[in-house]
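A single chain comes next, written as structure tokens; it is the form predicted alone.
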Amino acid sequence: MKLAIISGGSKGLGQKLCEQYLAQGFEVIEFSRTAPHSYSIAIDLALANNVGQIVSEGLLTLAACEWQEIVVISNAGMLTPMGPASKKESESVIANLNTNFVSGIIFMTEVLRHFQLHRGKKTLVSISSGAALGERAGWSLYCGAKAGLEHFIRSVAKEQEVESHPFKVINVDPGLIDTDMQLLIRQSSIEDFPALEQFKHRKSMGLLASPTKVAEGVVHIINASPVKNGERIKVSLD
């Protein structure tokens, strides 16, 4: 038996990842706010205080089973609020950082806690972004959270080196994807996001990859044996 645990799988890349693993015969469990699938569990990652309990309850029965392979993908994220840090209200800052950073870490630590002693192949993936490596005016929260998650993953990879049944832990940069997040970017203002025209140009030039193709690339990376623990890998569509 094989198991895939995915956050943010209600639409876009996350949904296509769920479909990929279902097609490969995995049992799939998906955590998202809208929870649209039969295999979904409803969770609001902006409310970080509840995340650990909800994830733990969703994993209890699964953790009692033996799995040949376990794939965990932390994919959920949000851009809003965009704009200068000086204009952000504390409530929206907390909601953003809970969704992009705090709840992502809680999700991954709960999975590690429940499945650490399981034998077999285990992979934990954090879906990252180019925003983790380069600054973007208007995206201070998103850039900061993605950079923090990458360092979290590298540190967890070090911890896994001494475990008797380690996870392979990696950061994956999916590149530019034609999703609702890109649409949200194009609907923003120059004042909130100075690079707006650059992103509109990318869409008009057909430079955004389909979620299906990117999901296939992520799965390929997860299956690739040479991938090293703690590595950062960008999806290649060549």
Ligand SMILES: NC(=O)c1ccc[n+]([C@@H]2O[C@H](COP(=O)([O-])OP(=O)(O)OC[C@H]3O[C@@H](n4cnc5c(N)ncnc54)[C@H](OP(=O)(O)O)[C@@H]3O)[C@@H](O)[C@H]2O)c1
Contents of the next structure:
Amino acid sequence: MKLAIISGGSKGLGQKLCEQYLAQGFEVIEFSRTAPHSYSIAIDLALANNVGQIVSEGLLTLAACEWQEIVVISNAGMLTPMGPASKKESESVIANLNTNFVSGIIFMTEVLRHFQLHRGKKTLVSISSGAALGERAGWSLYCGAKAGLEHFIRSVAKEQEVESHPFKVINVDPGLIDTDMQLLIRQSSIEDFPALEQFKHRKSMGLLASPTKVAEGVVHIINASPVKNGERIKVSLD
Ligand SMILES: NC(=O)c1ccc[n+]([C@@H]2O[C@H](COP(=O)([O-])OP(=O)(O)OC[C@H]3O[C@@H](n4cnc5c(N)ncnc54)[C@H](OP(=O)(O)O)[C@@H]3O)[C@@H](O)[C@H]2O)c1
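Counterpart to the form predicted alone, namely the form predicted in complex with the named molecule:
Full complex below, order starting with the chain above.
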């Protein structure tokens, strides 16, 4: 028996990751607000105080079973609110950082807590972004959260080195994907996001990858044995 635990599996990249693992015979569980699938659990990551309990309840029965392989993908994320930090209300700052950072970490720590002692192959992936490395005016919250998550993952990778049944823990940069997140970017304004035209151009030139192709790339990275604990890997579509 194999298990995939995915956040943000309702649409976009996360949905395609769920489909890939279902097709490979994995039992799949996904966490999102809209929770549209029979294997979904409803959660709002913006409300970080509730996240630990909801994730823990979702994992309890699964943690009582033996699994040959466990794949965990922290994928949920959002860009909004875009725009300069000087114009942000603290409420929207909290919602963004909860969704992209705090709840992502709670999601991953709950999974580690429930499955640390399980045997078998175990991989924990955090879906990152080029925004973790490169600065972007208008995306300061998103860039800050993704950068912080990457460092969290590198430190957890160190912790796993001394565990008797370690997870392999990696950051994966998926590249540009043709999802609702990109649509939201194109619907923003130059005032909020000065690089807007560049992103519109990429869409019109067909430079956004399909979520299916990127999901295949992520699964390939997870299955690749040379991938080292703590590594940051960019999805290759070649
Ligand atoms: N698209 C790109 O070009 C691109 C580039 C680099 C990195 N990424 C990263 O790739 C990942 C997937 O992005 P995507 O493009 O597939 O985005 P998407 O189509 O907008 O999907 C985002 C997913 O996150 C979930 N989510 C968002 N806010 C949530 C909340 N408050 N509570 C629970 N779930 C929430 C959504 O589910 P609900 O709406 O049902 O809650 C959805 O399943 C993200 O981490 C993103 O940062 C994307």
